[in-house]
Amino acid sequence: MKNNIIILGGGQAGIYAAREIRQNDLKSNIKILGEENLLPYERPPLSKDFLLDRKNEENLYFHSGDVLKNENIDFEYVSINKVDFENKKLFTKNDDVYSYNTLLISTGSENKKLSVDNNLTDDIYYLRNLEEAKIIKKKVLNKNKVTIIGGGFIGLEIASSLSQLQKKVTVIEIGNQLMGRIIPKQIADLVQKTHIEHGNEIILNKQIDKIIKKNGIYEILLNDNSLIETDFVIAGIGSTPSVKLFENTNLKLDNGIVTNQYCETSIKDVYAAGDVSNFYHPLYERNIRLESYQHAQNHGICAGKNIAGVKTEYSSIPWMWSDQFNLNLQLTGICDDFDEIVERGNDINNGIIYFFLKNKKIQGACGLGIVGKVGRDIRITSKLSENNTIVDTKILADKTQKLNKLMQK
């Protein structure tokens, strides 16, 4: 009998994962099963370039079916309803049965949801998938104000895109600050002055205590009693983990899949990566759950390895981006455990970064600037980082000084 391994999810994780499988073992059956009627494809230009038609679908594909063809992977449209770890079954609402020897999960995440009246459900739009982008790219075209809510990575990223698209933009945010649960204020501060400048209004310390449809327009009633008309309301109120298959099952829960640094979760011949993924990182030793592009990558690529029986720890340090308008944002390792902040250079233009230390050590940065000033720069810093480098404020605040400097001690 063939081994068989099925792969859950057919994301980026599932996908990078399958072809890391494959190049340490080409005896055992891999099959991916996806929800969506397509294969994997890159969801980051999905806010950015592809509603500003710089890409269209075609680009954002990974991988033609030639290449998983050509590699003997399977990929089916399906929908699991139900899981049996104990006999290692999988089951659709059909009741066809898909037997493994060993499951890696990568369902991803999805999208929290507005509260708000049943009747107006539907009016609300939320963009995590391909589809969705499609529906608010076509919906747009003939609406002139458009309301985000939601203040994060998503919401900014629509909000730059539909202003260059000529909308005039309003973005409520419950906090005190943009993008506050994962960048410091200092940068969210010159992001939010960059989409002013561009015309989009940011509506801070505000809840949305209803939402009104009258004759196609709706009326936004913010808790100090003011009222937004708008055209079109899209929410980016952050995500969760797509765990509810597995949450009455013996699997390990809490604020996703709870894995170890090899990708292996509480059972046995389970393994979780992306999205989905809380895992153990060893270097901050704690357990992370990330979304971004890069994570949902070598995660999925460290699973197939100890999946294939490679032996490898996954200790990658986290990074991700967003491009607003010419402005490019980075962020790497952790910004919420320091004793430190050392702040280089003063002018978006040429690149502002802070960095996060904890013992004279990197625990991240984050940096803002004119796209291509702090890539180097904040690469850099993930190597100082993954490699604990003790490090000399003084040259990490002189932008005169390269930071390849600190490579070298």
Given for the second form:
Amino acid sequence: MKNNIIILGGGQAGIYAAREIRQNDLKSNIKILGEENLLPYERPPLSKDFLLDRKNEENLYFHSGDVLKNENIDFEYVSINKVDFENKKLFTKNDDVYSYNTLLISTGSENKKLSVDNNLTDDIYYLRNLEEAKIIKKKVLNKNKVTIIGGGFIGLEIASSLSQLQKKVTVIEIGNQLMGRIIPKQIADLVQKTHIEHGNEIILNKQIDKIIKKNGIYEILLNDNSLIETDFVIAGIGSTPSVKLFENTNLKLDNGIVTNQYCETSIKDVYAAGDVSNFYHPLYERNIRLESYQHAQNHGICAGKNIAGVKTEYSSIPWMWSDQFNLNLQLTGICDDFDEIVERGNDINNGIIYFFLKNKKIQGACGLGIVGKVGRDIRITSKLSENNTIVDTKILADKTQKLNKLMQK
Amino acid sequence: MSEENWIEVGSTGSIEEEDLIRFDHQDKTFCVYRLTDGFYATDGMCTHEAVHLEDGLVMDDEIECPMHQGIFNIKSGEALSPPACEDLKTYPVKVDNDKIFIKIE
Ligand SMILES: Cc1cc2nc3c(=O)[nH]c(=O)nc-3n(C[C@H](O)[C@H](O)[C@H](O)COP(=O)(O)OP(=O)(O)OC[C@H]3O[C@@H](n4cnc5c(N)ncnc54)[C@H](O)[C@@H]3O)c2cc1C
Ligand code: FES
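So the form predicted alone is up there; where is the form predicted in complex with its partner chain?
To see the whole picture, the full complex is given below, headed by that same chain.
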């Protein structure tokens, strides 16, 4: 009998894994099961160029159907709602059964839902997939005032796009800065300033008490008794790994599916990759979970290699970006474990970077600049971090000196 | 090949090894690279979004876009890593008396 490899979740990690398996294994059946009736596509443009009409649906797909056909990778539009790890079977709602020898779980993550009165659940919009992006794009067309609940990356990117579509945007954030504490306050403040300069209203330190709908208009009551009137409400209040399916199984879960550096889970022949996995990172010697484009791709590839029998450790340095207005923010490594902070640059036109160091080695960095101005330095930073290089902080702090000087040849 | 097609970019000393300079001509922008085995030229903007590759990182034969880390082979223009998927246009380069020329048309 042929070896059956099933990939549960047809997103970025899933497609990269499938193609990597095929590169190393020409014989096995490879089947991707996806609950979106779409070939795997890129999500980053959904909150940016897709809303802005600079990219359409056709530009989002990673690969055409022909590529999958040529590589003999099946894609089936189906939602799995039960798993039997013991007998290696997946079930749909209608009890259709899929048997596997090896399973990769790449179910991604899902948006946290705002708690509102039952009659308003359909009035709050979220953005995770193409379907939702299309709905927002269409519905927002004839609206003027839009309120975004949550000042994280996705909320702010939507705020930037809708502002560019001439909407009057308000962002309400519960914390005392945008984008969470992982981002240096100075950078969060610069992003906030840019939003305000473009006419967006940013409200920090406020919670929603209640939302009331009156004649098609929403009244958002905040905990300081202030009231915001708005025509449209979008919530971007964070996400959780998509693991509901596995909650009553013996698969080890802890902020996602726990995996080792080879993408292996606690169950034999079951792997996990992408947003859904809380993986062991050998460099940081602890588990981390990431929601990023580069990670989904590289982790998928690594899982594919391991599934195909090419034992490969995952030690990729985390990296992600966010584009808002003409700003590009980049984050690399981990920024929550340091004994020293070094600042490079003082002007977003040329880029500003904060480095987080421990024992003179870079653990992580966060940079902000107008488009293109921090990428090179951030990339070099990732390499320095990967190589565990002891760095001269004077060079790091001196914008006139090139960072490649710090690289050991 | 007529002489007029070759446009002077600058002197060979103006580019460090494993580095690039931006060169604007009429309304177009180009990148000219110095690799270990010579000089090369490509379009100056990333094919993914409108970003100047002059701010990117040159590594061996590759240029990495500063915005989303799309990677291109400098010699062939081939897009090697997503989100860049469309190849970059490349241009012939010659060096004459320590001056670099690129052939745009
Ligand atoms: C709007 C938006 C903007 C983003 N912007 C950026 C950015 O600018 N930069 C950056 O670095 N990252 C960005 N990201 C993050 C990045 O897109 C994700 O980290 C990446 O898509 C994760 O890939 P994945 O394969 O793990 O999950 P996904 O791509 O989410 O794929 C998971 C798939 O599994 C399917 N699935 C789940 N459960 C089941 C089931 N039971 N049965 C069948 N199928 C199932 C889901 O429907 C989905 O299609 C953004 C994400 C979003 C949503
Ligand atoms: S703009 Fe170059 S990779 Fe996106």
